[in-house]
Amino acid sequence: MSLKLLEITAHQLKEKLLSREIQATFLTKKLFEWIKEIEPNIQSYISLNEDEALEKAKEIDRKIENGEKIGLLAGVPIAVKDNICTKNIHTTCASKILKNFIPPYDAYVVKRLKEEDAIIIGKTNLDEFAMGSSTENSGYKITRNPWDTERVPGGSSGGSSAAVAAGLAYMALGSDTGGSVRQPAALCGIVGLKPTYGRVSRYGLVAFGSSLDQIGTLTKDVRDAAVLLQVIAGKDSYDSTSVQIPVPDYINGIDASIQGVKIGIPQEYFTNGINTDVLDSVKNALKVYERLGAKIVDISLPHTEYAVAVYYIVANAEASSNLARYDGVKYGYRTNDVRGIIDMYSRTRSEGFGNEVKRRIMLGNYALSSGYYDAYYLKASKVRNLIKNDFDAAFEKVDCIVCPTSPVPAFKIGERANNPLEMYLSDICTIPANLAGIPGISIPCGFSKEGLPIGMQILTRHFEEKKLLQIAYAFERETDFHLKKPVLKGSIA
C-alpha cells in the first residue's frame, strides 16, 4: 500500500472498500504501521485501540464479503477527542485527575459511530479539560503541527486535527467551546465543522462550558464533514439540550449552485490585529465566490469586541461548577497521606489539575462569588444576548458571513505559553459563533509566506448546516488548498 492511499477521504476510501480494491483489515493494519513510524514527531494520540479496531475490521470485510448491509462509515478508520467518553477506553482529558478513568458507557456520538460501522482507532490528545489553543496544556504531551513539527496544531482539539492532517486518521471527533474544532482545522490545513448548539447530543462529552460546548468534526474535505455530521446529528433523550428538529441530508444536493448567495463580511473581523497573510488569503477566497456568482455585502456586528472578555468570564464560571465533582472521593485522582477531608479535597485537586485548569477555576469561582456575580457573570450574559442580536441582524440581510478562522497561522510552541492573553485572544474570530449558538465551518483557503495554511470562516443561521455545506464546497470544489499535504517522513511499502 502506497502513502497516497491514506490521503485519500473517507468517502473514496468506502468506494475502494466496496469495490473489494482493498480489504479494511488490511488498511486498518497499515494504518497503525504508519502511526507507530509517524506518532513520535507528531504526538497526536493519547491511547490507541487497535486490537478492537481490528476486530471491527474484519466484521466489516465479512459484511462487504457475505453481501450484508454496512453503514456509512463502513471501515473507516476514525479518531475521538479523549474528552468524549468511551466504553472500556481510558478518557483522561489529558488530565493527571482522569489518568485512570475508564468510562463504563460510550457517548451518544461514540454509539453513532460504532452503529454506522465506524472503526474507533484511538483518543487524541488535548488541552487539558479543553482549556486551551494550543495543545500545549495536556497533561502528558505536546501535540505537535504536521506542517511544522515546531509549529502548535491549534487546540483544544490539537490531537484531533493533527491527526487528520498527518494521515493518522481518516476523520476525527472534537469539541469546541470557543473554536476548538475550527481554529485547529484552520491551522493544521483541514475543515473543521461545530454544528448548532443542540444539532448533536452532548452526552458523553465530558463537560467544559455546558451552555457553549459541542461536539464537531474534523475531516480531509467538507463532503467528508457532511458524512460524519449525518452520523452524529440528532434528538439524544440522555441530553436535554439536543433540539428534536428533524436531520437534513447533508450529503446530496451538497453540490448546489450558490448563485445570488449574500456573503456578509463583518468589518469587525477585518482590522489590523488579523495577519495580513490571512486577510489576503480571505478576500481571495472572496473573489472565488463572486465569480461563482455570489453576493459580497459589508455588515457589522458591533458588539464584536466584548466577545473575548464575555467568553472568558461565562466558559469560566461554568467550567469551575462542572469541575468541582472532580475530588477525590468518588472517581479520578486521590492523594495519598491525607490529614483529613479538606487536605484531600484541596491537596487531590492541587495536584491533579494543570496550571491553565486551576488558573480558570479560579477565575471562574470569581466571577461567581458574592459580590461579583452581577458586576461580571450576570453583566457578561447580558452582553452574550446582544452579541446574538448583531448575528440576528445580520441574517436578515445574508445569507452567511465570510472571516478568518484564526487571526494567524500557527504559532512557534512555547511562543504564546507564558502569555494566557495573547493565548486567549488567538479564539477572537471563533468565540462569538458559540455564544450565539450558531454553526459555522473552517475550511483551507491559502497559505502564508512560510508556507502554513490558512483557514476561511463561514457561518450561517441556527440549524443551517446545509446551507453551511453547500456554500463550503462551492469553494472547495473550485480550488485546490484542501489536496495539499504536509510533508512526513515515514514511509510503507
Given for the second form:
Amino acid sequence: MSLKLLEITAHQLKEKLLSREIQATFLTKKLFEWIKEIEPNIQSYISLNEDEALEKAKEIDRKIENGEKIGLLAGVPIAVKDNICTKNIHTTCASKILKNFIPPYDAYVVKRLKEEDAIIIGKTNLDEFAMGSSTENSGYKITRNPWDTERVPGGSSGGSSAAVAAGLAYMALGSDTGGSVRQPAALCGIVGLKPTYGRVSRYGLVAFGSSLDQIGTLTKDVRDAAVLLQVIAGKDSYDSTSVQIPVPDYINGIDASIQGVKIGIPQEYFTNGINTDVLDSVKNALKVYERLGAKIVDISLPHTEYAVAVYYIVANAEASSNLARYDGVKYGYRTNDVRGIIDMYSRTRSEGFGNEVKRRIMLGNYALSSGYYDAYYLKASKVRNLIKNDFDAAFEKVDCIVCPTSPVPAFKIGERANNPLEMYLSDICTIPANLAGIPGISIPCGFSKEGLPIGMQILTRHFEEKKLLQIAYAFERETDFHLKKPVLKGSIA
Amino acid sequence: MKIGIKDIEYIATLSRIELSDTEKEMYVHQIDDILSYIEKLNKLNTEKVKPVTHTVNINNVFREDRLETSTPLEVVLLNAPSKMGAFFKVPKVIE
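Return one more block: the form predicted in complex with the partner chain, after the form predicted on its own shown previously.
Complete assembly follows, chain above in first position.
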C-alpha cells in the first residue's frame, strides 16, 4: 500500500471502495500495520479495536459485493475520543478512575457511525476528562504532534487530531468544551469543527461542562467535516438539550459562492498576545477571501478579555458537579482497605484522579460554595451573557467572524505543564464560542517559520453550520495548506 | 493571597479529595493564581445583567411517558467494583 492511500480523505476513500479499486478488509489490515509502525512515535490511541474493525470491514466488502445499500461512511476507518462511550469497548476518559470501565451502551454519535457503516478502529488519548489543552494531562500517555514529536498536538482531543494528521485514522470524533476540537486541529494542521450547542446529541459523551460540551469532528478536509456532521447531527430523545431544528444537507451546495459574504474581523483577537506567524497567516487568508468577493468588516467583541475567567468558573463549577459521580460505588476504580464510606469516596477519588482534575474540581466547588456563589458563579454567568451579547451584536453586521484558532503554533512538551494559568490561556481564542454556544471551525491557513501548522477559526450564528462549511470550503479550495502532510518514518511509505 | 491552606482543606473536604501537605502547598498557590486572574471580572458592572446558563433557547422539554426497556441488571452490575446479588456492595454506611 502506498502512502498516498493513507493520505487521501475519507470521501476519496469511499469512492475507491465503491468503485472496488480497493477493499475495506485490505485497507483496514494495512491501516493497522501502519498504526503498529507509526503509533509508538505518536501515542494517539489508548485502545485499538482491531478484531471488531476487521469484522466490520468484511461485512462492508460483502455488502458492496452484493450491491446492498451501504451507509454514508461505508468502510471509512474512524477513531473515537476515549470520553465517548463505545459499547463493549473500554472508555477511560484517559483517567485511572475509569481504567476498567466498559460501557454497556453506545453514545448516540457512535450508534450513528455504526448505522452508516463506519469502521471504528480505536479510542484516542485526551487530557484526563478532556481537561487540558495539550494532551499531556492523560493518565496513560503523552500524545505527540506528528509535525514535530517534541511538541504537543494540542488538546484535549490531541489523540484524535494526531491520529488524523498522521494518517492513523481517516476521520475522528472529539469533544469541545473550550476549544478541545478546534485548538488541536489547528496545532496538527487538520480541520476541526465544533457544531452549535444542541446540534449533536451528547448522550454517551462523558460529561465535563454540560452547558458547554459539544461533540465535534476532526477531518482531513472541509468536505469530510460536512459528511461526518451530516451523520452525527440531529435530535436525540436521550439528550433533551439536542434540538428539533431540521438538519440541512451539509454536503450538497458546500461549493456555493461566497461573493458578498461579510466577514467580521474582531480587533480583540488580533492583538500583541498572538504569535506573529499566526497573525500573518490569518491576515493573508483574509486577502484570499477578499479575492473571492467577500467583504472584510472590522468589528469589536469588547468582552473577549473576560472569556477565560468566565470559562474557568463555569466549566469547573459544572465539572465539580459532574465528576461527583466517581465515588467507587457503581463503576470504575475503588480503593482498597477502607475505614468507612466517606473514607472510600475520598481515597478512591484521590488515587483515581490526576492533578489537573483535582484542581478543577476544587476550583469549581470553591466557586459554588456557600458565601462565594454570588461572587464567582453568578458573576461569571452574568458576564457570559455579555459575551453572548457581543456575538449577537456582531452578527447583526456580519455573516461570520474570522480570527486565529490558537494564539501560538504547537508548543514544546513540558513547556506549559507547570503553570496551569498559562495553559488555560491556550484556549483564549476558542472559549468564547462555547460560552455563546455558536459553531466554529478551524481550518489550516499557513505554517510558522519552524514549519508548524497554523489554524484559522471561522464562527457563525447558531445552527448556521452549512454557511460555516461553505465559507471554510471556499478558502480550502483556493489553497493547499490542508494537503501538506507531516513527514513520518515508516517502511510502508 | 486570596486563599490559604485552611481554604484548600475545606474545599478538598467538600470535593471528597484527600491531599498531602505537599499537595496542599501546590494547590494553594495555583488556585490562588487562578482566583487572582478571575478577579478581573469585578471590573465589570453587572448589576443589571441577567445570568445565562444555556445559550440556545431551550425550555422545558416534554415527551410521552412510555415504557422502554432499560439496561438489564446483570449488565449494569458488570462494571461494579464490588457487588452482592442484585446490589452494589459498599462499606458500612450507618455506624
